[in-house]
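Listed next as structure tokens is one chain, alone, in the form predicted alone.
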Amino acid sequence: MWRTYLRPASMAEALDLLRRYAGQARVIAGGTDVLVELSRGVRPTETLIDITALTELKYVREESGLIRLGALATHNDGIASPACVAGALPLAQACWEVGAPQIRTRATIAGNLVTASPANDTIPPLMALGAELALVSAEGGERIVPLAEFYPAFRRTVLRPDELIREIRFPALRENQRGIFLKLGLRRAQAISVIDIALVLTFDGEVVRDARITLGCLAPTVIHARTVEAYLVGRRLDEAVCAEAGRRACDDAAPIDDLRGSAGYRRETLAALVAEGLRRVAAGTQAAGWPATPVLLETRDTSSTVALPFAGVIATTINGTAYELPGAAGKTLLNALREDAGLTGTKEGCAEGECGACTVWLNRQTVMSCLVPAAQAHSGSVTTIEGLAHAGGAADEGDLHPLQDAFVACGAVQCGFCIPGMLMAGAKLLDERPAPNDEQILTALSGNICRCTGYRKILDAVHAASAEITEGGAA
């Protein structure tokens, strides 16, 4: 899909490459949007500029009342940040709705903004929060652009070919402010929004002093519900006001019909979502349902590592063994594992990050290997289904990971095609929390589709493995 893979080691080098290849290369970080587009022939390129070595861009922090997100902050980073959950709940809720766990480990919030779809979940909350972007280039230095001015038209941004988003920043919610993000999708996970909304309200006692309500999937770009914003100022959020605000929201959008929903359905949903969001904000239950400890499917390593320079040959560790893959720089990690490393246990299902069959661990993160450029494994470590038993502590050849044993005992293995991905996701969940409940298991496996629909036995197997692990630990 690409021929040249460049991995700058510094911001200066990255900006110089963007200047030299302006309009002829694409920036890649998480890759969850870029690789899908390349596979479909959307915005094709022969050159990728990988910025993942710029670790100074990976942060979420609060400073002097501002929440700052570096360009490499992932959706998981937003979910796991206490500052983001407390000071930007609508954004954290949107991050929780993006894709599936294997997507959230890698997909960056900045990348979600750059893709510029009006269905992208993080745009409405960031716009409602009043976010601005710090854009940098080699020749122009830094410029600040309000997110509300970032999208001139459908799937277009004002980002210049030689520019990079350095930071996203916005004021943290104050004590007299409350907000919420709500989304309607057609699946539990991996659902493109049919409609989504974000609300940020400022109160003077019980009276609304300011309202910012943004609407996704209802216009070529994310828009403000200006009619509702004006209507709410000076009012208390009683049932009549919430219902009327929902009705008036329909005057702020002219949705289209598409495969996910008709225009009429979207208008009805808009009215209901706006009214429901206002009711929850009024009741102070905007955070209801937020998990106390969200499932991340990554076991975070706080030790610092230095990425080795990449010169075309991928040097990586797979299942504890060192590999050099000289011909894999133009491939996905999935294809490199199967074709170059000879490890065919990882399966290709959809090749677009929808089914989870290709799930592996990359640097302690659970990822869809079909959406990872193979070169991102350079100087890193990969665990595939072939190495799961060893990763789980098996000492003898032929021993299995406790979850593999449980899949056999519970009859959870059916045709077998999806099982490697199921096992890799489930085993990482057990690494993260040895005694998960049903909801946590369902979340962890929400990115994995079983073609034989045998989910009950799969859940039973995770519980059985959990019991073995926790009992063994107690012993």
Contents of the next structure:
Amino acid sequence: MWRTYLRPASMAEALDLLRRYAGQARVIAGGTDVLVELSRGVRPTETLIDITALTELKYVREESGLIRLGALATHNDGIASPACVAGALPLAQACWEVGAPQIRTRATIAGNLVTASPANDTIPPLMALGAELALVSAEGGERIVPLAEFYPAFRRTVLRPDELIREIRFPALRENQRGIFLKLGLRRAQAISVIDIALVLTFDGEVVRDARITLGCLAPTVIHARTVEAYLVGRRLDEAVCAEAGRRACDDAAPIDDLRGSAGYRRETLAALVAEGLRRVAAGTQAAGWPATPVLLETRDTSSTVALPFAGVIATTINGTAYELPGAAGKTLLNALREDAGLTGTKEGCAEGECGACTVWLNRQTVMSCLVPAAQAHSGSVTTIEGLAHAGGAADEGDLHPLQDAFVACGAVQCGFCIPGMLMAGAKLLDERPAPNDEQILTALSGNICRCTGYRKILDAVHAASAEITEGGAA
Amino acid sequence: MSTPKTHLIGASLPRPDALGKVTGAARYPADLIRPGMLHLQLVFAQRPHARIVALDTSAAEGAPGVAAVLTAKDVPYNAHGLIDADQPALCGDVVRFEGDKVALVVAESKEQAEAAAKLVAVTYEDLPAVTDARAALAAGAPLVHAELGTNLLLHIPIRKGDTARAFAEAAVVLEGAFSTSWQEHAFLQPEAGIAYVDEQERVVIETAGQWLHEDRRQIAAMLQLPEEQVIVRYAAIGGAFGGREDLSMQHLLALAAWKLRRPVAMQWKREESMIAHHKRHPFDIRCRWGATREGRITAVEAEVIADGGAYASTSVEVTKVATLFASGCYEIPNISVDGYAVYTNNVPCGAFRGFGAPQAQFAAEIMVTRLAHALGMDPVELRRRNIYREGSLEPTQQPLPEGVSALPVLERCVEEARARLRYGEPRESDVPSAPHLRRGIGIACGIKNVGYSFGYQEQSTAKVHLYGKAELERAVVLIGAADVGQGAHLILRQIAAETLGIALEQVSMVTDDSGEAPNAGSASASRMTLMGGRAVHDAALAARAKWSAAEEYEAEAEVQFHPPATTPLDPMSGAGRPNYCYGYAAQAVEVEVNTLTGQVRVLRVISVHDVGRAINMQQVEGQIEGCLAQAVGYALLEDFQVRDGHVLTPYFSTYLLPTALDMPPEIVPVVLELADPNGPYGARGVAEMPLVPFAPAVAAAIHDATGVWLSQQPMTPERVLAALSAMNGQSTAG
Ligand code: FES
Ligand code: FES
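Can you give me the structure for the form predicted in complex with the partner chain, which would complement the form predicted alone we have just seen?
The next block holds the full complex; its first chain is the one shown before.
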């Protein structure tokens, strides 16, 4: 899909490469959007510039009332950051609703902004929060662009070919501000929005002093519902006002028909969603349903691995064994594992991050290997299904990870094609929390499609393995 | 049947194949690809209907790494199909749907094959396409197969009694119009495989499928080789659900290997799989039902039209099944149903779990509940009064095959629904905190044949070898039965061990090679446990008898099992004996409807099935739970969108499957064991049954919750909201 893979070690080097390639290269971090686009021939390129070695850009922090997200902050970083949950709940909620866990480990919020689809979930909350972007380039230095001015047209941004988003920042919500993000999807996980909205309201007591309401999938770009914003100022959010605001929101929207829904359906549900959001903000229940400890499927670890320079030959550790993969720099990790390392236990079911069959662990994170450039495993470590037993502490040849045993015993395996990915996600969950409840298990496995089992025996198996692990640990 | 010694029958033994599947060691078709193999890339038509004016492969042939570009002229006999051989392997003159194949590029690497495929230059003259089944039947419609002179593939009438009189005398007559959409199998393993010519000049294809011997028959015919010269072997199969019953790429692998005399490999991308293999048929059903005041359903009239797509596949059989079940599982004295299978320029349709039964009974079961409401009667009571009993006459005027358990299945379902869902009790407010969330309960029944129907020569063959000294030490069971994930190999092994009175470990299975194992028939129609199981059972008994009589330390027996014969349907009246066994199901579901968004969540499901005898209870539950996931998708979520012959949803990001979070939090599979007279140890099939009543049960639950009836499957949020708005007299227009 690409020929040249560049992995600059510093910001200066990255900006220099961007300048030299002058629009001929694409920047990649998590890769979850870029690889899907490339496989479909969207914005094709021969050259990828991977900025993941610039680890100084991976942060979410609050400084004197300002929340700052570095370019490499992932959706999981947004979810796991107390500052973000407290000071930017709508953003945290949006991050939680994006993709599957294996996507959230890798997908960056900045990348979501650059993809520039009106369906990208983090845009409405960031816009409602009044975010601005720090864009950098070798020649222009740094400039600040409000997110509201970032999208001139459908799927277009003002980002120049030689520019990079360095930081996203916005004021944290204050005492008298409350916000919420709501999304309508066609299924309960991994769904691209039919519509989504973010609300950020500032109160004087119970009276709305300022309202920012942004709408996704309701116009060519994410927009503000200006009529409603104006309508709400000076009002109390009683039932009639919430309902009226919902109705008025339709005047601000200009939706279209697409595969996920008609324009009419979008308008009708918009009214319901806006009213619902306002009711919840009024009642102070905007955070209802937010998980106390969200499932992340990654081992949170601040010790950054020092990435060795990449010069075309991938040197990596897979299941504890060192591999050199000279022909794999232009491939996905999935293909490199299957074709170059000869490890065919990892499966391809969709090659677009939608089925989870290709799930492996890369540097402590659970990832969809079909959306990872193989070169990102350079100087890193990969665990696949073939290494799961060992990673789970199996001492002897032939011993299995407790979850593998439980899958066999519980009848959780039918055709088996989803099972390697399912096990890699499930085993990471058990690492993260040895005694998960139903909801945590289902969330952890929501990126893994099984067409055979109906998931019930898989759920049983995770519980059984959990009992084995926790009791085994206690004994 | 023999008296069961039940230590292995019913036991939830773990599956031997699971070990390889949890360690990554199991080899699926794509895992067989080795360095040095040639790679194949197809050139698809990507247009619904066109004449091929010119086909220039020279640029592709000259591209780096290309070994050959095969086209129609390279195919010895260019037609295949399960029933009618009407589908070209590679199209030479006309393409009839967007997934039709026009050229096969063979190159040293996958990337080279893909690149060269883009260089194949095809000049088309687009022809008018017909993409609606009713329009295809209209006079002057474009013809999908011009040489046939019609788009009508089948018309089958079923006539019983006198519907005109019955409607005239009925106290209540209701009309209904229903439509169902395509469904994609979405087995998780996309089609893949390898092929080569072995040292004995046999072409060997290693892939996935549902019926070794049928694949072999069609491939041998295409290559014009004796069947013995074609070996089909199945690797681990990543799901099938009917979707691997037709040839997809098996024959093309064989063609390339045979022509080039080198090992070849092909692996489809998901989007290739989506556009190229057949789907579940969309149906358009219009019907009229009549009943007496006392709750006797007296008349059913229906028109049942299936969009068969561009090629015949099994459309004729699917349509017959749907026609037979248009009146559900009820004994109705007066029936007049016309079933039509129609060619269009849409994706071909064929087998998919349920095989016409879910579509027909979506309409039938909704009509029964509506009739009950119109009569002021409990929907369960109306069912009870009309449901099939032992000796009931089918629409085809013959008594049902023995072992009719529709009523006990329904009664058990009602019992469970009362206990678990408080079915029948007045409900308090649904979700007090959220008035827009409304809950409701629905019940529906279902019937589906087990095994092949309508006079097909149904058989299954197994061979058993026994070895030992003083004692019987081990057995080898040979049966060419596909384990598509459902666990057939363990079931057959349990039956063999039980019948022989030895341990499971003493039985080994030879199942995956068409040259070694005899023909079990397909892994479809919920038939393998009954048919394959009975063949293994009978062969084991025969071998055991020989063993006892023999001096040698070896015995062998091969048995071909035939179930009671069925007959074709009479072309004028549909009269006949369509099937030798049925499975019966009933379900109760509870849903929660969001009246602001139209979203429907299934909260609880009770799924009751008569399986005759569970050979392995864990596997039976697995079939019920897994089938329910597909039923959830079918009823609510899976929206295969096609416009003007183009599939708009070829990706998993656009064709949404249920995730773990979309499943009902509570699923109660209930298994009854009312022995079937023919099945091994009384077993009958179950794999398809949960899909049959589910969608109408959900529709009834939505109605119970909100008062609206949905008549289009899938019942997407948008459709639900539109129905609610229509009821409230609001406009849905934006
Ligand atoms: S998610 Fe990677 S293959 Fe489906
Ligand atoms: S076991 Fe077949 S897809 Fe999960």
